[in-house]
Amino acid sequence: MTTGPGIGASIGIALFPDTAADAEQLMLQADTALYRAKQEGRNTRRFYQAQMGAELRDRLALERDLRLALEGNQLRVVYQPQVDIRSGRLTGFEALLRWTHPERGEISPADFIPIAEESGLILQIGEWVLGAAAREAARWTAPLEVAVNVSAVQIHAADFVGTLRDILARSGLDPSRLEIEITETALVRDAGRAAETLEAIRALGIRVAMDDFGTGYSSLANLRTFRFSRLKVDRSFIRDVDHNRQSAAIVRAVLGLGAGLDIPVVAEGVERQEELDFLRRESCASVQGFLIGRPQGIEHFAEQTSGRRAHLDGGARPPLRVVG
């Protein structure tokens, strides 16, 4: 059982002799059930079930392989373009981590990032991604921006600001071209410490964006407390925004909030022209998604990063359809 001061508890329960034959097996099963309780949101209890053992073994194997992936060149960074919705000009990229397992093939970040966070590997992996993205962006002739997702574990690490300072020094990247994207999870754990870290990051000249805006616990309070360079509307609100009244109302509210606070809004997950048309009518600042461009190796955007082309299609006119 794990407890916090006056907060609650997570409990894993195993029964003798129902599932365990001896004390050692009983403790192992209770620990496995405790891991499941923590995984499902904490402050709850779970009884041991047989499939939990197989899932835990798979999780431990994936953690072991992730450690090896860092040393074996299995990780790579791909880049998804972000475009100004009015001009159609490419403004920058979001750097995204990918893992190609030698046996399992492509493993979703949704599967391995939580493991990296729980095991502490996210600190080493996150530093590698930041360094790779900064070095790559520093090579571009065009002064395009690069955004990198940062986890709550990184934000609360004691030396994170120092790590960023070292990355900028080694890469030579202008800090104004680097944007750190954080979710509200990084803010609710220790708001005071997070505020100090974010201010120190801003003091380096690095921009800070709130990712997945609208899906957290205290979006509005965070906007009052922290100064963000951009808000990123979660893709769940963009999906079908052109014919879903609830989604449309939420997105309009976020865009109005951004305008009132003078914070540009980026819409993620734009996959259909109708969604793009809606966002343009509502004066969204920037967009990204499969309709604009899929995440790819940076070599696919060589003409844009070299400054030879300002648009993804290379044309003089915006590649985004004009709304009448």
Ligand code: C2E
Contents of the next structure:
Amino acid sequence: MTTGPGIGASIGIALFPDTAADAEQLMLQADTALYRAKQEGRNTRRFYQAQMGAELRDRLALERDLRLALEGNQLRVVYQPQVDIRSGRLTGFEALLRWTHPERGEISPADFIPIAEESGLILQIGEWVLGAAAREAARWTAPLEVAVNVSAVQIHAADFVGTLRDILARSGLDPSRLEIEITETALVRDAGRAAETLEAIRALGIRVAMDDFGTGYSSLANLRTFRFSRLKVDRSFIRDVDHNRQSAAIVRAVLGLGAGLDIPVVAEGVERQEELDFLRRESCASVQGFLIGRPQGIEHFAEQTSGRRAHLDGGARPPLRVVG
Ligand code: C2E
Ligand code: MG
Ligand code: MG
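Same protein, the form predicted in complex with the ligand this time rather than the form predicted alone?
So here's everything in the complex, that chain up top.
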């Protein structure tokens, strides 16, 4: 069975009298199972199971709460530093969304972004994040860069380019300081239109980086079609890169690709000094990760955004310096 963007079928199955007592319940359960089948990648079938109902209710509740979160000031943006590996200088930040739910506490974007994408709420949320990050960066004295994650749904929305243009105009941010990060899923559906949108974004002076490289299709054709500003190697390849031969081979290959295509590579999720040493030896351009700095409120980086300091503090972590 194909899983491409063409026509497909998802099937939900419920059984009478196994789980359903009457026709109405049977239909509801089949519907719940269908929802699950769609959620799990479509072109598949699922049998209704009792816990599916509870999970679906939970998801719908979260969707309702997410709607309220936007109005209720429950969302905020944290900033994770990105550092030039040779000079050790801070070059900018990746903006990452945080949601503090009034009852459940912190909810990971990995859990709520998919809900936002499915419900269409990502359009409002994504615009809010872009606006907040652009306004924030426009206030900095130091011309540091800010990278914002943009979902495939946003790329394919009508007039996303217009939204970006408005955000630049309202914030006054120099477009060269803004980078959007997209994953390859944004390029799968209607690649032709995605290419046009990305070109129009580049024409505004905004850079486009490829996020999580290596985990998706990792299509080399995509690298030829779009001129990405940077390739971000997914953190699953950076973990243990210093002593995992497979990871090392993959990271070296991506670095080689980046060098050949003249696209700087950013390593994500650098947690250990040995990983950083490996990346430096292999001439990776930039790094991001807990070893360098965790995502935090921008006030933690006041020294850097004000231009008083070009490097991050040593603090408890070893300072990032160029070694021999
Ligand atoms: P991403 O864009 O790949 O962001 C990097 C993720 O890795 C972040 O997780 C970051 O906190 C985490 N990370 C960074 N360094 C390390 C490290 O050294 N070790 C480990 N274990 N993790 C590290 P986070 O903030 O939970 O975000 C998860 C994903 O949610 C992001 O992955 C991105 O795909 C999505 N996301 C976050 N904010 C937004 C947003 O505003 N819009 C959209 N569309 N997606 C977002
Ligand atoms: Mg990202
Ligand atoms: Mg990533």
